[in-house]
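Only one chain is given next, in structure tokens, and it is the form predicted alone.
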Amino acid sequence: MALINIILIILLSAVIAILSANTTGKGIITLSAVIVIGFISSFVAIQALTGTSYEVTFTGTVIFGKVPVSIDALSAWFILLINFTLITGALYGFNYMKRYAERRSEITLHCIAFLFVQFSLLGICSVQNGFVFLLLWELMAISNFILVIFNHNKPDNIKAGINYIVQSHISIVFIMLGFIYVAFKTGNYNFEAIADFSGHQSTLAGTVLFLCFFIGFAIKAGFVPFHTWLPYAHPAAPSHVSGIMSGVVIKIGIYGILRMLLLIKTDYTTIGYIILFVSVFTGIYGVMLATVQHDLKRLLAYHSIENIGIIGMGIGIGCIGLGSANKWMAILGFSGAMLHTLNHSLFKSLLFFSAGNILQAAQTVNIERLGGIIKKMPKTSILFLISAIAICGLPPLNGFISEFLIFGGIYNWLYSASLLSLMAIIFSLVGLVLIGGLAMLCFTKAFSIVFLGNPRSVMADEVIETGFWQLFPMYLTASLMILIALFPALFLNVLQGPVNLYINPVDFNLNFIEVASVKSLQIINRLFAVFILFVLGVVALRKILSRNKIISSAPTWGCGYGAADSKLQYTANSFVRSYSKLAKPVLDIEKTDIVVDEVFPGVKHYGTDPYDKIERIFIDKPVKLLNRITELFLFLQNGQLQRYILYGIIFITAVICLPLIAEKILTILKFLNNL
């Protein structure tokens, strides 16, 4: 109880101080508060992971009643990754936002919203009461909305923010329906009521209840087809906000799904198949759209959808393992999902921070206008490359470990496979392989077009490297990624606590390290790391040996053509042209093409504009239909004051008369019933 009061005092004190401080002071106060709150909550989380859970109950409140607060191993895992990403995001944002120092009022609101995002995320992972959970969920949604629309002078950013807040409230509706239904049946909003209620219901009722919660949390997480807010909000937000939104905000949807799996007692096999199917579709569709994007931040946003699909696959495999009593499969599935949640929060925030560096240096993240960035920003380029290798699931980085665990869960499924499950196994393997292959194609395109070659615009030619303090949080993130890659056993040992919540440790008392063959993965990553160090050593040795030699440079033989131009380089569109042709039936790609039919043509332009087909079907068409319906009532909005007063009189009359009319109708019905 005292701990919660301390956090609340720090939060309120920081908000008051931000209101009165100058622009630099606002950033320092926000950063300090985020770090202090992060360390306090992380201390409790570490204790929970070692077996000492934190539990306290608020009593004496008139509105909420008794509100239990509990931090178990699952909450602790998410609290730690939330704090790390938010602290690195605050460090990065402190330097990133210096360019907006003259916008004092916006900075004030931005800093306060950032603190409330941290508070709401930590609260969501801790409270065990549905009513308070919903309030914190609403606080998180509004705070993120404020962060997203920081650059509100651009109409597209306002549209992105409105899109986000509308879909966030649709998410809240589904979650609220689940809590209200349980509270209506039990009279209790606490989480324990969900477990008690679902334990006495039919399997079908439990599955329907879980699906209600799943849809609400899936909207926040970005599962397809509930993902349409995400590709707009991430590019609109400042880059450090994009990093924390992709790193931890969408992961709170994953936390909600995992929490409900602990509480709702139902048929895990059916739920597992549903989650697995949705997740494979999410992963494939996300990476397919990411590959054809020309905006770097939107490309990364679609990759967040892809990685949510990979995490969901791990959860689905874990659920099927629980339902079929396949202990190895359950361990590998849940371990892979939770480790990939951490891994994705690291390499995706690092990618967004790198994109932020590029945006501030080149004033654009349009891939077609960039090029040659590695010559001007070598540190940012290397950090982007490290995170790109990690997100593709390649050794020797951390993404390889978590994706391999999920692969291991699928392969272990083969031991107990029926005909139906064998089809699901093939579907899952093909999906995961396709996701990995397309991710490599996408990031090969992104890195080569953005960082290699020659600049494609004058602005890209004036780029300079970011300062050390803006790179510092990126170094921290990259260091943790390498630590996970080289010492995965350390992190999987920590994961035993959260995973054992799903798997009875008495029946399934297994050594995670042996189950997951982590020693083999560790050796593979270390061998790759040694090879990379060997190559770097050879390059360094060559540099040392040739430092006293005169090195002359001259143009290479150009095959009779020595006037190379940036226009002769691959564009982002031409790089994936063959893939675009293959994916055309699935994707919605609009082409801007002018036919050349002149002997001496002038300036011509060719371009493509990828669009989300699911968004067109599920968002655009219903909105157009709604607009047509509302247009029928435009005559009501005629600008005549007398008519508006009349509407008010009619409304007041209706409010007074309708209850009286309803009462008379009920009286007549009772009379007729008695006859």
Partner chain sequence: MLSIILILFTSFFFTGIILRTKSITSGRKGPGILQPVSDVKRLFRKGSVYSETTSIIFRIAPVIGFSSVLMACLVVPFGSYKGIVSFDGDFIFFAYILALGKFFSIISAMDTGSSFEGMGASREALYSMFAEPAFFILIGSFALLTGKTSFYEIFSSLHLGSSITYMLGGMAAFVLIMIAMIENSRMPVDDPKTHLELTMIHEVMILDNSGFDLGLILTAGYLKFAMYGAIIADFFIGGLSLVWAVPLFLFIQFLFAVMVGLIESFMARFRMNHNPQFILALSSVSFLIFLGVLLVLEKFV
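Other form of same protein, the form predicted together with its partner chain, not the form predicted alone:
We keep it simple here and write out only the one chain, dropping partners and molecules.
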């Protein structure tokens, strides 16, 4: 109770202080408030993970009634990962935003919105009442919208922001529907009511209720086909906001799904299959589109969709494990999903921060105009490389650990499988492997075109390395990633708490070390060390053997052609050309073809523009239809103020009179009935 009050007081005083401070002051206040609130809530979260969960009931107001607030292990896990990325994001943003110091009022708004994002995210993780949950959800959506449209002078960014906020509200509608349905049946908005209610209902009702919540949360998390806001919002936002959105804001959707799984008692197998199918589809579709993007931030945004797919696969496998009473499978699925949630929040924010460094140095993130950056910005490049390896799920980094757990879940499933589930196993196995392969294609492309070779434009040639303080939060993130890779047992121990919530009945003696795949991780750990030793050994050997040898440098072999310049290099488009030809039926790539018909052709431009086929079908077509319908009422909006006032008067009169008229009609009806 006291803690919540302290957090509220810090928040309010920070907001007031931001309003009066100068630009640097605003940054410092925001940063310190984020850190202090982060530490207080993390303290509670750590306590919850070690066994003493935090529970208080707010007396609340007339509107809400009593509001229970509780932090159990699941909330705690998410609170910790949210805090880490928010703190590194705030540190990064503090330096990143220095460039915009002259835009005072916008920075004020930005700082306040940032604080509200943190507050609402933490609140969503801990509040146990549907009504307050929705309020916080709305607060998060709006403050995120403000963060996204910081660069509002570009019309595209405003468009992206509006797209985001509209879809966010569609998500709210679905979640609200779920809460209202339960409240209608039980008269209670608290989360316990959901658990009670679904316990006494048929499994069908439970499944429908879950699906209602699932769609709502899936829009936030970015599951295909509800993902279309994501590739617009992430590139439009300033880079630290993209990192936070991709790292933690979309994860709140995952939290919602996990929370509802805990509350709603229903047929887990069916739900599991649904989640698994949607997730595999999400993963493959996300990475397929990511591969053909030219805008680095947009590419990363599509990769978030892919990783949400991987997390969803873990959740799906966990659910099927619960449904079929396969304990190990459930443990591996859920712990893989939760660990991947943390992992993704780390490497994705790191990737976005690196992209931010490049954006500030080269003024563009169009990868076709970059190149050779590793020589000018070695630190950013290596950080990007580390996170690229991690996001591909390659050893020896943290992405491999969580994907290994999910693989373990799939192989554990094999033993208890029927014919149908075997097909599902093969489907998800191929899905996961293909996702990994495509991610590798995509990130070899992104890394090598952006950082390697020769600069493809003047802008890329003149970049300089980012300062230490902007790189500092990136080092923090990278070190946590390496820590997870080297000591996964540490993090899996922490995960026992949240995963245990799902195991039914709760197994207090559950020791993760017993799970075969976790045992394997201990060995893999040592293998990582051996691998690093091998690498160092071979490097040393090379040093020794080439001690007295001539090491010279020369131009790249040009097949006899000596005047090769940077324009002759392979481009991102050509790197994935054979892939995009193969994937043509799925992708939607618009080409502007060139026709050469003159004898002496002038300058010609040729371009390809990838578009999202699902967006065309699910968003563009309905919107077009809606537009056509609303056009019929266009005559109402004629720009005359008098008319608008008239509408207002008509509306007010109608509102006042309609009930009266209805009452009259009812009395007449009653009278007629009596006759």
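Residue numbers count along the first chain shown, from 1. What you are looking at is a predicted structure, and each value in this text was computed from that prediction instead of being measured. Rigid core (definition): largest C-alpha set, two forms, superposition within 1.5 Å.
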* Taking the rigid core as the frame, does residue 9 move its C-alpha by 2 Å or more between these two forms? -> no
* Core-aligned, does residue 36 move its Cα 2 Å or more between these two forms? -> no
